[in-house]
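The data below hold one chain only, encoded as structure tokens and taken in the form predicted alone.
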Amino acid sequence: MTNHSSFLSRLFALSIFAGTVQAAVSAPTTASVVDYDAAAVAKYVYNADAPKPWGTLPTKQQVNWQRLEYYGFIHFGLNTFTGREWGYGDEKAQLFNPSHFDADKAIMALKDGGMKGMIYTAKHHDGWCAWPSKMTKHNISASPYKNGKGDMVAEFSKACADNGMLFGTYLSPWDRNHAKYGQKGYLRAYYGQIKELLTNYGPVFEIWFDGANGGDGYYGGKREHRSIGHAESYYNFERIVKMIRKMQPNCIVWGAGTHGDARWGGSEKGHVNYPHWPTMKSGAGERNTAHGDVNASRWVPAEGDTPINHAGWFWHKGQENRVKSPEALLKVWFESVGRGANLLVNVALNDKGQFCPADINSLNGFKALRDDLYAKDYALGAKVVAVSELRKDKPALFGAELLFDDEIESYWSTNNGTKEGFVEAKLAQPSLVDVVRIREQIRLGQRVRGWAFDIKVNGEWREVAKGESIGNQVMMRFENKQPITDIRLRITSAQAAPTISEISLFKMPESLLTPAISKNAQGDVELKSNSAASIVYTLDGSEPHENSPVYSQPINLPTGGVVKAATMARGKMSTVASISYGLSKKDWNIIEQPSTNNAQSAIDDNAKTFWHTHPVSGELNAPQSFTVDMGKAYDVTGFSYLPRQDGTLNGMTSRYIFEVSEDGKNYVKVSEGEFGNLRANPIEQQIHFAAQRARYFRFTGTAALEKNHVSASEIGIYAQ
């Protein structure tokens, strides 16, 4: 069994492999590669008396990648300077000119936050390349950054190497700028970009191929919609992966249709569904990406991904403080890493090339919670009291005491053909614990189909956790209010003799919970915390402190503003929560709307209701609009759009026109565009523009993701 922190420190210098096999445990290595704890692997896995490998197996590099657990994303490009999530492809390269970028500082911030590597978005869907690519003129050499001599990929890869971090890259297959996208001519450029990234910048531990492919774009000035049909056939991912294997045999391939090494976790909230099976059916693509398929032919474990900021993957001006709390990130940790997947957390750089302080504070708070969680493994050194059976072949080499020995490669196993079993153990001392972590020796295959964990309370066994998959690890919280000594693991179902690597017990960290900020039905702001401690807050954009006002009742903000709040107790303060609110909607009235007569649902401060143009009799095709009288004039500086939150894409507005008027007769179009990435991440979108005096506004949905109507859950207004 392995202590979490000591394991990560040993993994620190590990080289990562790529590739997938079904019947072989490892791929050829190079002289420069050092496998994790090779002697222990030889002793426990390749021992002649060890259980035979079963089913689909991971490569050595996939095992090492899964044990990495946690690393970062950095989204930073032209979108940073335009405020978009998905650039259209017509953005000017001259926009890119960060004034305070320091790659070493950025990488060290991620390292200090507990990450072991970083993946940089070298090219997003807008087609702009953050390195001087010879495959397109739409690259960093056309920007004023370092007088056209800049290379963000080089700076990031060097900073990673200099600071002991793994470097990875993201290269969108979709290119909304390239004139030949959707045609064979684009593939030459795309293959060339892959070669540039994987031959000019040193070791790459992971390369990301996103799943967004085809749609509206600039395409060299054509400004049209292009479809590529079947993505795997168009890009020829089989060929791409073979190219990568030759150039970077140490590189994990994320995505790439049915040829990659790792898959999407199923959402952009970071969590992966449980049970999590690291195998998928051949040709299944991403159809069952959230769970995987039991005992399937491809080993493709999941990776949960999420931005640390609620605003999206790229930095957006005015939304710097919409950060997820450390407690929210710890919940994501349990729902990704704790389910056997890896976790990729995005921290975006702003237009100066710096991280926002709120993001880094939350990142560091998240690390502190994890450090507290893993500070002590209470199961280390536990004594085995009873076991269902001993393996006949060298029982000491595969005995149950190895579950508590601080060695991740060792494991307990039953006899061949025995697919159930139990281990009962006594802890070194009574311990108040409420988290259990279990690992399989996945080098021999993922075998367990059912398990349960018991603790003895007042002389009686009580089941406190159970599940189906284990794999790389499963970690669950359970209710427990008193110190315990006796524990029991039961394997209730397996596809072959189980090989269990470790059982660990932890105590959930105690921390001051970050307050939750919300609006009630009357439009007033409420602050809540599960803690009995007080909540301090500010309304002027400054950070809360011990002398800030103490929350006692809902806060009325008729013209909106920034609310920052923190829990305070015994001289300690939680991470700060912050939300920017628009104008109060209390005096708003709908004055024009379609015949559906439900536009009020878009201004009722209730995310569960929504305006839509799909009456019982049929759909009202886009474009469709509604108009609002705000009751008085304001200097309007932007609006927010919250897509429908009921889990369906039908009628989810993807393109819009926004107009304002001072007199209700003459309207000015102040913004028109696209809401990007709603399909995977349907979060609130904020659009900002130059101040415009207005009492009235009109929102028009001009296109939708699915079906032939449009919708909006909430429209908000920001004003000076």
Second form
Amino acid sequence: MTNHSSFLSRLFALSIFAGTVQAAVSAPTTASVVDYDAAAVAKYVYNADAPKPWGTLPTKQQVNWQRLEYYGFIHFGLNTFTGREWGYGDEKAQLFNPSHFDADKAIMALKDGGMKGMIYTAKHHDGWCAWPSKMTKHNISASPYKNGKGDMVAEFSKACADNGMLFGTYLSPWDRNHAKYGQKGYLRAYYGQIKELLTNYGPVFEIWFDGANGGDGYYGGKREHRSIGHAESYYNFERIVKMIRKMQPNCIVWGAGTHGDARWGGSEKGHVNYPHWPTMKSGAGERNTAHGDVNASRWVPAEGDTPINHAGWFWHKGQENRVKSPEALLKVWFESVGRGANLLVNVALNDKGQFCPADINSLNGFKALRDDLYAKDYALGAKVVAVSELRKDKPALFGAELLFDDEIESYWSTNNGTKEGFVEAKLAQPSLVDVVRIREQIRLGQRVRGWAFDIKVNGEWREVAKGESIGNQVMMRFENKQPITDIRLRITSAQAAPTISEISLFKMPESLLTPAISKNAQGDVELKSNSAASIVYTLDGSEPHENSPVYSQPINLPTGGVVKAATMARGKMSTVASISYGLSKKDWNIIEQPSTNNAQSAIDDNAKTFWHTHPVSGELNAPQSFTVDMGKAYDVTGFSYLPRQDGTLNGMTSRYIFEVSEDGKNYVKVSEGEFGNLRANPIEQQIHFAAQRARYFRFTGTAALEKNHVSASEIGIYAQ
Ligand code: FUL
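Form predicted alone done, so how does the form predicted in complex with ligand FUL look?
All chains and molecules follow, beginning with the one already shown.
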């Protein structure tokens, strides 16, 4: 990149959140929607004839942020080197030593994937700071990386600025390393860390205050449980946010109790629920975070967050293939961005400091699908043929043709007091469309409470989409197989005169689905994809290609292995799906279990059923175990644990002991520890260890998230 363009992109990164006039800078490759056009805002939104703002309003920073839609998370720290999702706080700082880290490369990979910025985990719950913080010795200076002179925050923030990406940071409030955590002493250090991050590294577009707080930890050697009571009061988020406003007034504060600007989407699957409101009741905490509360007092729009890899937020050796497919990510896109929220997708760096090829393939495949989806807005320039009502004064300034002008600030509006209405229009040409996107001018508040969208098919109006919330945007797919010309939007209910800024129409991309790989009731592997296409696969870890075996019937995998598969049609191949399976469980027998007598459910290859130690008569307290005879001996290298999948945290095993035996009499403990982050993300956990000859294994749940019984939906075994 030349100096000149690097200067421009740096300016671009700075200007988005400063809300400067877009004309000053042209963004290199990023979409125009984040460019805040002050002239257009003045013309359409803040003119004397415009509808009065209604209800709770966003700040201009929030509007800009909501229009970003998509950016990345990078989880990279000591956990990368220990294989944990949550470090305990006693990890050695010396472990951090990536040999091939290149911040520009990493940031460019995210940018090429269509992201507008990146949030880096500068400190995760383990307390280790990825910059030379003066507030704790547990930081990067104690690591061999760059001979103790490394600073990941500096490298990432510079790479973002140099490459036209926004830089954000995650600073875990919970610190399992700090001796004073839970007391006043920690807060001084924590505030100091916030200050370091927000004053030494240029503009920060978003800072994350994670909600996981308190519990077991190292705490300077005390190794105990610490709870902090009401997180909002302990950290004093009110004070923190005031502090941040002074240092970086354009920074979006995520979390921070009831003082932040943006909220969690309610799960770590990336989606939010519909209808979806940017407002929340004050003091509602995280209760209704996936929906929001209609017409409530705080404007705190949601962000859906999810890791691209099923293994978790951090990189996990040997689990590189558990990546989500581009189609699965597109579904999440519709259920987050398409509901008016932002989407934050995590791509983890590995212990060398590099992204894994499978993650990047999927990220790029996802980008290709979105490019395809948005390639043409068929509603652009549509002609209005009927409209229920225009504003009396200066109707042209609020005319219905503004719905189709690709200017996000302009909008159609009715007279004050009118709370419903319709617009009927003709597309420039008959078009085969099956996705509609509608936007409200949220600078004037979120007003609509009910809407419906119709298309004319064979001379008859047909309602194909409807909902309650619109807001920043609502995007929905609908059934349609033929070109259409006539469309109609109906606002069926609103809190104040509707202010609708855009209607867009798109065509869903026709993609070759990445195959779905699963086990059937017999324990055999099944591959599924588009019905007309064929699926090629491999079982030796190599990438499938056009001459690989074609799938015809379920595959029996007695000793497990890696299944890789891709869909093929007309010489084209989909993204590769891949799963590594453990040993077949067909010949396994439970030989020891608690009196609940349901351990079979943990080895039946059925995610819905689960072993649990909660009989009708009361709970069997942890620790509780069951033992399996696998029928013959293997060189066992690891196990997998799928937590109960019924949405309940009661008895969800969070700590474990794993033992194996060759003779069924003498057991060796091969692993013991914690399954981190299950509360927010109860996904399959894989634990790998040095090979151990064994015919028997015993799984013991030693603690649970809630209540005192334990459970497991599935336990699997990996062997050489
Ligand atoms: C969670 C954390 O506990 C996870 O480890 C991860 O960082 C995720 C983004 O937020 O609450």
